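As structure tokens, one chain now follows by itself in the form predicted on its own.
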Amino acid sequence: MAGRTIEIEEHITVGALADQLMIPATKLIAELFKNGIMATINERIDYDTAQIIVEELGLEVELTRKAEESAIPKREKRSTSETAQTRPPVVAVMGHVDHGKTSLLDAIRGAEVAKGEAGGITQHISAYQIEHGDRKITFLDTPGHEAFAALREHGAQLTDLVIIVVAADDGMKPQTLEAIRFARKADVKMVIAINKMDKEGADPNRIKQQLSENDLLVEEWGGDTVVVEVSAKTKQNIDKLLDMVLLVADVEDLRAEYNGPAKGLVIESHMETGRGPVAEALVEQGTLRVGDYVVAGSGYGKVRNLESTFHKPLKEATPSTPVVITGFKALPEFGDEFTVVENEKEARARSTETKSSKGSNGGLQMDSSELLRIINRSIELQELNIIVKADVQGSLTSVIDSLKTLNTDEVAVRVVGSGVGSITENDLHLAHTSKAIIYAFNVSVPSNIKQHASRDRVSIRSFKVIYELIDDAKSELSELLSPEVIETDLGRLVVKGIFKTTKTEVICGGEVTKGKLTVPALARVMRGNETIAEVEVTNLKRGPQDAKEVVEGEMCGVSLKTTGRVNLEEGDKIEFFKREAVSRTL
């Protein structure tokens, strides 16, 4: 292995890395464990962790990052002219789960969102604008749970500045480092908010040291990283944090065109009873007005209602403003760019163009790579068919992406259908014909749908917390794994005499030279080092009496069931063993 160079992606499963390094996965898992990382063979680790572990193992291997196109290409900053005006900064709040991101945002906007979040974690991106002094700041609250990496990356691409929240009593965590990487990748400024300063054990200097170890030297230590010590609970230094956000924004000199047709990005979408498709979007340039014709991906429509994310009606929205739009004829997708066009004819033409390039299957989404994998899948691969329905597009993306990380060479999740909104009869029909489980994430299940599902024996499983849904799917996949065959040696008999030989049976006698013989059991007939037959032991006799077991040093008779004639000879050894199938888990 000396001098080998291995190219890996930014994230790689433990099993795949072990294969690349040509070492047992158990050895890699043990080394990760020694470094405080509890990971299974199917879990992903990042490039930096992989590099550290390779060094710890002392392998003569050099890791390099594989050049890959990001699933979310970096979006170029909008060009501006001399008429461009100063706009509010767009700020993403990121950090490890439980470090108080949402609570900090609650303190900023005076709301109580965290209590309403399932499992106490943010499940999708939310955006809103606040006023500090006489200026506005737009905030994006991005999920902290590891299942939401795709949403966090989208969030970083939208923003001008990122607040990285770190708990003063807990320190830097893997998701903290991931948030820092996303911010660097998106080339946005960072402000570090050391939260929970009110808690016993708060140690801001430890955090500052950890930041310096990750090339973020704080201002008081001679660097340029802005750090503010805050408490969401006591509101300590919240105003100071907002002041620093605006100060960093001023240095960046953020500007946008206010005149002309609006453009921006869809950051969330869902179906709403009585309102149809609803999109949450961020205006990036121009001014969006009620009555404008808007195209977003394969969806288009006329803006019927325009609201702030606090549900306040708006007549227009300028750059950096998060808005809620109704009037789309089809649900736009999370991450779609939206553009205002002159009339409905142009809107329809553009959306049709996009729809043709994406393909359509009645609202149930399946990407081309998934379709190709189904066509070319190995016969040995066991698949779990599922349908995913979620409340919003962002959650749907995260659930499906998370489910796909469970795939192994033996078992895989096959998403036969997915969509936003409540479960429909079409979903039930598809589930029935494809023998799929329906996962309902944050969506209601109407009583008539429950009745039909019971009648058709379709399993609908509802979840509000993503990792509980993933655990359920993992359990289902584990049941598809072929059991592991375990063989246990019992004992050995040396043949001293042969009493009967037929095509299906051999009766012989001998001495037990090792272990304990029991019945029923399997056995291998050995001549020297060669196995000449595998047989089934049907009876043991100690003298004239049947025996259930015979121990080392005793003489006994043995009845063997064979599948063909076995010409046993004196001196042959019969090795007794048990063979069991043991269930495995992912």
Given for the second form:
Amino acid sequence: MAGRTIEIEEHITVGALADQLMIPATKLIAELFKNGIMATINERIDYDTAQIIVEELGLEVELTRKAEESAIPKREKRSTSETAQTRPPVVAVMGHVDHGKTSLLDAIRGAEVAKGEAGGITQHISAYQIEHGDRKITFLDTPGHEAFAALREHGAQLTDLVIIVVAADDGMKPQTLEAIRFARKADVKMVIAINKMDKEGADPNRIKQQLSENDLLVEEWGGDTVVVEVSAKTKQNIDKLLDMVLLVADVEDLRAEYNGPAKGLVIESHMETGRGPVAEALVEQGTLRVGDYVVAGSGYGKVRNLESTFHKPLKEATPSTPVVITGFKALPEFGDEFTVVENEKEARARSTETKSSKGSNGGLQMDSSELLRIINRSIELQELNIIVKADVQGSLTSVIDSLKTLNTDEVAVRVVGSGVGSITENDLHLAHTSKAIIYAFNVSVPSNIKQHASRDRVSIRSFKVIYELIDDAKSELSELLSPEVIETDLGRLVVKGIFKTTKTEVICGGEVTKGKLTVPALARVMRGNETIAEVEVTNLKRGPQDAKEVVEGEMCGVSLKTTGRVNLEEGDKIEFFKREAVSRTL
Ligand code: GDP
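Could you drop in the structure for the form predicted in complex with guanosine-5'-diphosphate? We only have the form predicted on its own so far.
Now the complete complex, all chains and molecules, led by this one.
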């Protein structure tokens, strides 16, 4: 494409993009709208979406991604302060689906955790810390696509090192390459785990070859890419993998300030009966203690309990430690920064500040694959716009996945927004503009939100049981199904005489040879086997009297409304029928 080249970052607001493109924001909003995206001027769209829209607009402009450094905000990995101390590395596991990310995380967790802390092992957690030798390593335990999406948004701030899992019997796949690109872009070190070494057909050399084709030359071939051949199943070399993780981390010289008020990131949050809002967070600097006042997004509170993610009570949590915090007054959201402040007054003030300054995209996800799906969709499809908010990422994913199973060729749910945590003003705003229903799964609805929702006529439906939520969406979708048209035969009349014929009307008489004729009804005029007209029956007469119905064997007069001249002949048959629209259910 000829013309200008514009550099944009991974995300850009609609307003800023319109400025760059030198077109009115309204034009951009309209184009987004045409493509099924309801976005306001302050809303952020991602690079891929922007690119599609620019192409759709047919502008002589080429988009390029701005240099990586600015695309992802970096965390201060190495505190320069003199009192900073070494901190454990934070590690994410990424790779192609089915290559064994979950198994590997389980193997690491099982091997190390079982030694000391029991309990909570089967439960989903978003991060955990293990001890390896006398060192600690923190793992982010959100494998699969969720992890990718989450890491893309927040990962670079969280992760020091990525273990890229490649199945020895399968080799490098698109998601493997994606993970490598991610790690490079976020400037985090990689350790390659060639997994499933126990399997027949395991071919580590092929993978090393593929790695070198992607500029990752392994150490044994003279490069600096660290590769460990493992099996999550037999636990072969898991220890070695952890050794390597620590070795690579050491080169990074990860440090943080342990003294002073804690800061970190919320990585999961949910409501718990008896405990209220519960947040899992990763401490990034300082030391978090029971009794500290914390602010996270629009939530604040005093730390009541501090636990490891395996539910071991803690008095304090130092950098790189994942902790479970209770004591928040409102549920903070995934991705919220938390900060310890002096006192309750400041906590309250800061949380209000966050509330009002938060971007209009808070807690919502919309990605380019969704957009492409919408673009490729036929326009006849009827869609139900919904926003899903759930207590934890796991249930959010299940709700969305279950909702998608309801889709048919005719009707489909379209998730215009989703997120973990309670319903926010932004959700309401999006629901209002996109005419979406908000489904709240296991999350509370604050009373001010309820009020605003009823003011804006936004429907919020709260559920605690997945199938009830799905049933509700199902009945909403059923409403969108175009009704089924059902025809019921009533009876037949054989024409014996024609009394009047105009362009719009025929009056004739005849004998009912089958069934029961009623009025009003529709009818087909048949000559032999051929339909010569479809007409509306407006009146029936038995003798001089109007009749509601006439039965087989009776003679009657009939008035027909036609849409053109119908030259009826004696011996033609008129088949009476009713046509009804019957609503359908899924
Ligand atoms: P993920 O999609 O990357 O999280 O992959 P999973 O951990 O769910 O593993 C996918 C499949 O591979 C499962 O059936 C695992 O049991 C199997 N698997 C994972 N690691 C190994 C391994 O080291 N050896 C063998 N033989 N199978 C494995």
